[in-house]
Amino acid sequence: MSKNVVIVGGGFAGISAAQKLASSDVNITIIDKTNHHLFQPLLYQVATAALSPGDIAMPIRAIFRRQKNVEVVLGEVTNIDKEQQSVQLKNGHSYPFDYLILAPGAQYNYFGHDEWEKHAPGLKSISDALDIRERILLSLEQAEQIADPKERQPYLTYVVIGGGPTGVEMAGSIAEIAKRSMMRDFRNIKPDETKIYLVEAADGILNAFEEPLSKKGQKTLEDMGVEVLLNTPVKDIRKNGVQIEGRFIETPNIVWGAGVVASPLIKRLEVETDRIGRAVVNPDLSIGDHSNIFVAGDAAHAKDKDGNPLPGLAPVALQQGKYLGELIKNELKGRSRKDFEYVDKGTMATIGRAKAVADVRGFKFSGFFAWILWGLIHIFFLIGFRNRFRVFAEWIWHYMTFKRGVRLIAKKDEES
């Protein structure tokens, strides 16, 4: 009888595991709260009107439409019965498993201030990106109608909290919008009126990068007009602005990218977790004494060969997913398991048009070459020829014309 493999999460780890297993004699069930796989590294480009949501997302059913042994379920897992080997959904349905791969991802960590989320949205879903995009566009429209420069200043001020890759990419992209590409369409506001702040509690940005790349990233942002505030923890976030030490920045345009916490689903496993809620996994990514239950991606606390925790990056999740697919295939053939070993192929972050930093196996790049390298790799990891072609075409168009394509405001008047 064919074994049942249940995969919770349609992100990088879940999809790559299912793809590896698709040709095997197993029944695969993919459960996700949304119906699509999302290429999260490019979400900030949806938020800043460079790409459409459909450019970076694909329905999970479409990915596996030719695999008859793959079932896709739209639902939210609420409980995991490790002894009975089944997962329960919010709608009451349950699915038995012989192998379970948990890859539910992560959500933003507001460090005990969950009330900040409604004023400072993170960037983890398409709805998050569209919300931020419409905030930015609405703010520009409101500023255009205010004659007094002092009164319109808050609407031309943007605060990005967090100096990691997401925060840096977001701040750089907003700077391009506010100071160049979109300003051609407005008559009453000028590029030099805009203010963009990147707020970071640590003493540097892009801390995953070694020197001198983090400093180059900061210098590039500053040259683009972004004011980088280091050693500046956030004290409070309100609807009309951000309170930092000795200063209140008035603005409705706040984006959060200061840290993540694992999905709450991991708590229901009742296993050891780290400080951000990730499950501490065995070398084969299984948990505790349950050799048939695995955790991968942003929800897993796995270590590299030097004993350091692996970062929550797409390449880590992709390699873990492929590893688990191969592990299950081999185990069904009677082969023994091998420990997971992450191959670090480098880290990259884009800052703006023709501006990026990259650390590839000890080789450090910045500027135009790093940006080209970043673009090629991201296009390669997109799923589907259509998405790859559309993103490539949009980038070429934007590079040549400085124009951003998707600048629609869809909110109703009362929501605005």
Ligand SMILES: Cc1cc2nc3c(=O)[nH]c(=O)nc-3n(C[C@H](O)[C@H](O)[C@H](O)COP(=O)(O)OP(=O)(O)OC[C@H]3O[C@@H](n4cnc5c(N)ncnc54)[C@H](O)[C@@H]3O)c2cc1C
Second form
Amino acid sequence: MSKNVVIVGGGFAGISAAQKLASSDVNITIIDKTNHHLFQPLLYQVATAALSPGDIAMPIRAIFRRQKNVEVVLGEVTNIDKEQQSVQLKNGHSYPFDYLILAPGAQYNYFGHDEWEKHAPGLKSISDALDIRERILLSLEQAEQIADPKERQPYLTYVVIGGGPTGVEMAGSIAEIAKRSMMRDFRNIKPDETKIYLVEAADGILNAFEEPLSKKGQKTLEDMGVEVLLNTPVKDIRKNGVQIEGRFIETPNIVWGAGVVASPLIKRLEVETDRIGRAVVNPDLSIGDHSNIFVAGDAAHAKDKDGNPLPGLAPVALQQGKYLGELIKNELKGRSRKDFEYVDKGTMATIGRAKAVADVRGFKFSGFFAWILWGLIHIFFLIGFRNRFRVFAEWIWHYMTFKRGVRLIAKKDEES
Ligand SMILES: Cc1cc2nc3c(=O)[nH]c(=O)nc-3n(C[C@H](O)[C@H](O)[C@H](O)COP(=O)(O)OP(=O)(O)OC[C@H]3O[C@@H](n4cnc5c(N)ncnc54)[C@H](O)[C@@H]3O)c2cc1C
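Could you present the same protein in the form predicted in complex with the ligand, rather than the form predicted alone shown above?
Below is the entire complex, every chain and molecule, led by the chain shown above.
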């Protein structure tokens, strides 16, 4: 009888594992609490009105339309029974497995201040991105209607918390909107009135990059008009602003990008976890002595060949998913397992139009060439020809016209 492979999470790890098993005689069930696979590295472009949600997300059913051994289930997994070999969903359904791949990703960490989330949303889902986009657009509309420059200042102020790639991309993109592209359409606001702060608790930004590149990233952001506040832990976040040491920055526009924790589902596994809640996995990504239960992607703490933990990046999740698909395929043919080995092909971050930093196998570069390479790689890894074509066309359009196309405000209520 065919084996049941249950995959929790239709992100980079889950999708690539299922695709690798396309030609195998197994029944695959992919369970995700959303109906789409999301290309998170481009979410900030939805939040800053450069791309539409449909450009970077694809229904999971559509991805597997032709792969007959896959069943897609929309539902949230709430428990895992390791002994009975089944997963339970919130709606009470359960799915038995012979092999389980858990790839539920991560979520933002507010370091014990969950109450900050409603004022400073993180960028993790399509609805987060649309929420942030509406805040930015509504804020500009409000500023346009206030005659006194002092009174309108908070509406023209943006605070991004966290100097990792997401925070840097977000701050750079807001600077482009607020200092240039959208301002032409507002009659009363001057581009130099806008203030963008990137707040970071550590003494540098882009810490995953070595010194010349992280400094270069900071300088590029500053040249674009972003004020980078280093060694600045956030003390409090309220509806109308951010409290830092000795100063309150008044603004309704706050974005959180300051750290992640693994999906809470990992706790249900009752295995060893690291300080950010990731399951500590064996070299073949299985957990403890359960050789048929694996954790992959952002939810896994796996090590590289020098014993250092692998970062929460899309290529790590993709390679782990492919590896697990291959492992199951081989095992069903009676072949033995090999350990997972991550191939690091480089790290990149974009800062704005024609500006990026890249470290590709020790070759460090920045500027226009890094940005082109960043763009090509992101287009290549997007799922679906239509999405690739549309994103490419949108980028060419922005590059030539400086215009942001997706600027509709859908829900204008009192609270927003
Ligand atoms: C804004 C942002 C920008 C990023 N930029 C980059 C970048 O430039 N380069 C890079 O390499 N990486 C980047 N990353 C990181 C990268 O996106 C992640 O490393 C990658 O998505 C991890 O893949 P994954 O498969 O582990 O999880 P995910 O892609 O997060 O997928 C997890 C899936 O599991 C589902 N799920 C979660 N819990 C449950 C549950 N209980 N039941 C059912 N389904 C569940 C979710 O709905 C989701 O579809 C970025 C991340 C973010 C948020």
